[in-house]
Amino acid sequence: MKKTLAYIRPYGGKTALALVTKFLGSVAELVLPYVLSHIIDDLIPLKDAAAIYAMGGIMLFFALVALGGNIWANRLSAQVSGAMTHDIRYDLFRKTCYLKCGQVDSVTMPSLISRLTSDTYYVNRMVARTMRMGVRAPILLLGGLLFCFLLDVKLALVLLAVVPFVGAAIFMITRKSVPMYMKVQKSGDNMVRTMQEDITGIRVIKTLSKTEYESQRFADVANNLASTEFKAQRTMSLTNPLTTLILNLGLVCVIIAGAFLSGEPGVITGFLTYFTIVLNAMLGISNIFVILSRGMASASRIESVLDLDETELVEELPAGDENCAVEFRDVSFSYNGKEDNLSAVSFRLGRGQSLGIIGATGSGKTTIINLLMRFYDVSGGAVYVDGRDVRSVPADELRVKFGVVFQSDFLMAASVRENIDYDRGLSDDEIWRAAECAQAKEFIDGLEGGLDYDLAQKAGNLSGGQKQRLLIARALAANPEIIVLDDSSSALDYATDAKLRAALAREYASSAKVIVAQRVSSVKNCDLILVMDDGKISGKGTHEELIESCAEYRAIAETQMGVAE
């Protein structure tokens, strides 16, 4: 909680303007029924009707001064919590894009979404409810005690009593319902997950007529939140019943305490009006810890990823051979730190040169990517881009040199020529260069408005090929030193693709190039081929001496391509 409350330090005015406001709206609600005691008892039996006005009107000044110092006091915790949620969502936005990959892969996504959405808007109500019945409700409690005490002791100690049941009730059913609201946080984030999944996915499930299946399937994590929720929503409804209960018992003391012990009418009344404050005060403060019940649990989850320290450590390493684009030795890498995900990979790349990497789903091409660019660090080995160890450069420096396409890439709901520059402030020739390399310039002339051409969400309204042209031509516009294309060619005709692989060796002939692919066609004319297999090259060299020396190459090629080919 105290890296969550110390974003309400930078409004420390507004908070304690606030505060000091809410509590002189408080006081002077407390004064009325004194003052209507003091009317009833000392004034009506005079019938000092000048008295009587001047008091109404001291009374009517304080319920000015109650009800204007209430609503202010409630702008101002508006625009506090606002403020502070706002800066909140900023920094946890910031940290997830600072996050390393496995930070992500730990977190997961999903849980990312829930945090920076749900749970800091349960921290806003959080801040916001306490400003306003956090500073209301115990000057009510306390100072409607207090004004008891005044109108009768004998009285006021029989309603003291009572307080102490009401606090370890209070008490006992917050403790018990804090670890339970972090499980329905748990539960949201299965909720955010499935959604997500289905939405990314629709297109499949139509296809394979599984609407059905996911709606049962989203339905069933979405009544394990609602019984998640309802168990803790249970516990905590219990709060404001026993509350009630307990204080009303105590009313019923009260007043046959007050039949023996007073006469005076206006004590009676004035201490009926002061019960019934203390009892919503009560009430207020047991929905205060209702709230920051599940405030503090989000504030929890909240303050887990601030935490997290994404700080990609840079040091001085041995280098490596400075003629090579890229070089793996003797690489291996872990995803879960138990088995191997890749294993004694070694190869090197020259400038100008290209690296085609084949094999089947899961064997590790996307690996090799990953620890290229220092998405995750190696387990044994090194990586070197450059003839430096890749841990030894600054994350901005090493990626600056990439232009990458990946498997599952996005494209913004924004023109053409955004999508294509992305705030590198690049020029329209060096967007059309990239664009013509990329096979993408006679579709982009072809819709309305060119490079402003507006794209919906996920880019919607172009095919899927268009959407691939356009992802290369981002990863080409900044002439990056190594282009990474990681089968970002699935989408494309075999001309297109053909096309492009001979656009790329004639305009970024100076660039080291990776391509990952299916096909054999995209890789067969690289300098250097990888045959990945579970994590292992099973095969190296060019496309000759693979259909010689590898027979799972060879295999791929004659179905691909055919035994003459």
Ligand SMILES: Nc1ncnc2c1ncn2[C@@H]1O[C@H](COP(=O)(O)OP(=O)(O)OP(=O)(O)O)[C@@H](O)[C@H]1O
Given for the second form:
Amino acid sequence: MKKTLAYIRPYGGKTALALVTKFLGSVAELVLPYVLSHIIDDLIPLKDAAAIYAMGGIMLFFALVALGGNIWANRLSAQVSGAMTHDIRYDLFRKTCYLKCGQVDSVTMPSLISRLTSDTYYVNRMVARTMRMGVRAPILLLGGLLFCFLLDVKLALVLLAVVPFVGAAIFMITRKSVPMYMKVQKSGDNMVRTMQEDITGIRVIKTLSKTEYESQRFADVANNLASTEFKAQRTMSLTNPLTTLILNLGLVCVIIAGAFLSGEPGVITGFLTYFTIVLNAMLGISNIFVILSRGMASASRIESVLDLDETELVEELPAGDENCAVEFRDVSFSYNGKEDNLSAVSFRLGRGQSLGIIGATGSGKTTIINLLMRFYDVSGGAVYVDGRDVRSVPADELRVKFGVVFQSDFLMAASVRENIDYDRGLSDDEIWRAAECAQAKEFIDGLEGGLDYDLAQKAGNLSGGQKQRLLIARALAANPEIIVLDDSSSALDYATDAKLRAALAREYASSAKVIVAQRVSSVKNCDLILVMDDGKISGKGTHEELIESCAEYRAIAETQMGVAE
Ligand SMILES: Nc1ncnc2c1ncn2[C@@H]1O[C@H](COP(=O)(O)OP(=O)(O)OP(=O)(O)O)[C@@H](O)[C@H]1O
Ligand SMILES: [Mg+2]
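For comparison with the form predicted on its own, please write out the form predicted in complex with the named molecule.
Full complex below, order starting with the chain above.
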């Protein structure tokens, strides 16, 4: 909570002003019944019209101060809470961008999304309401009681006696509800996840005629959210009626006592008005607790992300072979810290050489790339780039060496130029050179506006093969030292794929290339080919060597290219 509250600090001046105005408005509101009881008890019996008008004028003045003060304070609090929520969202988003892959895996993407959206909303509501009611309600409560004492001490004592009961009820209910709201937010994460999956997978769902099945799956998570929310609300909804009941019982006592103890009608009228004010203040306070419990649950979810340490430790570690662009030395790795997803992986790749990685799905091909780019740290062994352990190179310095197309990469809803350039300030010449090598020039020329052609969201207005070519162009555009293509030519026809490989070898002769592919033809000409099987290297060598020595590779080659090959 501390960290969240610190976001108010830059708006301290406005916050103070809001609190002071709210204070003045609330005090003005409190004075009104007191003046009224004075008019009824002291002025009306005297029939002093001038004095009554004067007092009426004073009442009008206080009413206006109350109105103006409250409106202004509400505006200020909306500004402060809006601005601080903006800051929290910005920091949280930045943090999310910098998180290590393992941290994103453990918090999960849907949960990050709901922390950025609904949790920040609840924090906003908490701050806005607390600034408004947080000053007003206690002042009305304490002031109301104070004026009651001024009017009649004995009656006031009767009223005061019920206040602790109300306080205890609110405390007990709130204590129960905070964990409940934590559960509500968790169910919210589930719903966001299901929704995200359904929207992105809408075509698969339609193709497999699984609309009914998915609707049911969504209904289940939505029902779960509704029922946890219902439970939390049911507990919290006890607060208002319970507060009203206890205070009304107090009111009955006050009226009975008033009948015996106080004869003056003005005092009783004033008292009843203050009683309503005290009642409303109590209800306001209990409402704040409802909003606070939800807001605090959200704040702690946000803070738990902000508190994550995303710095990638850079430490002095022994160097590898300087002549290698990439070297894996007996690398093992596990995503969950239990069973190994990679074990005993070793290979060396010289500058300008190409590495092909082939193997069944789930055999660890992408994992090799994840470790090469240090998205995760190895559990054993070491990964070297240019002879330096990747853990001893600052992240920016390491990643700028790479031009990479990930397996399920993304394009932005922006122009072709912006997608290839990606804010690296590349010239059109550099962009065209990359596009030409990626075999994308021809189709970009055919687009209306060429490089200025706007892509739809997720590049929905391009074909699968066109998307892949743009992604490859983006990877090549900055002339990287190491080019990594993870299964990124699968949508290209054989002839285009062959042209791409030839252009890569010709135009990017000095760059090391790592090519993950399902097709033997895509890796056949590589200087070194790894055949992966269940996280281990089951074959290593050139195409010819592997055809001789690796049964698995031979089997893949035979099914894809015929025995003659
Ligand atoms: N983020 C992750 N968290 C946990 N396990 C993972 C994660 N990513 C991959 N794995 C597991 O690691 C293993 C290797 O995955 P990897 O993505 O490297 O396979 P791959 O060879 O690239 O497969 P494909 O050809 O389907 O892309 C798989 O068993 C997979 O389930
Ligand atoms: Mg993969």
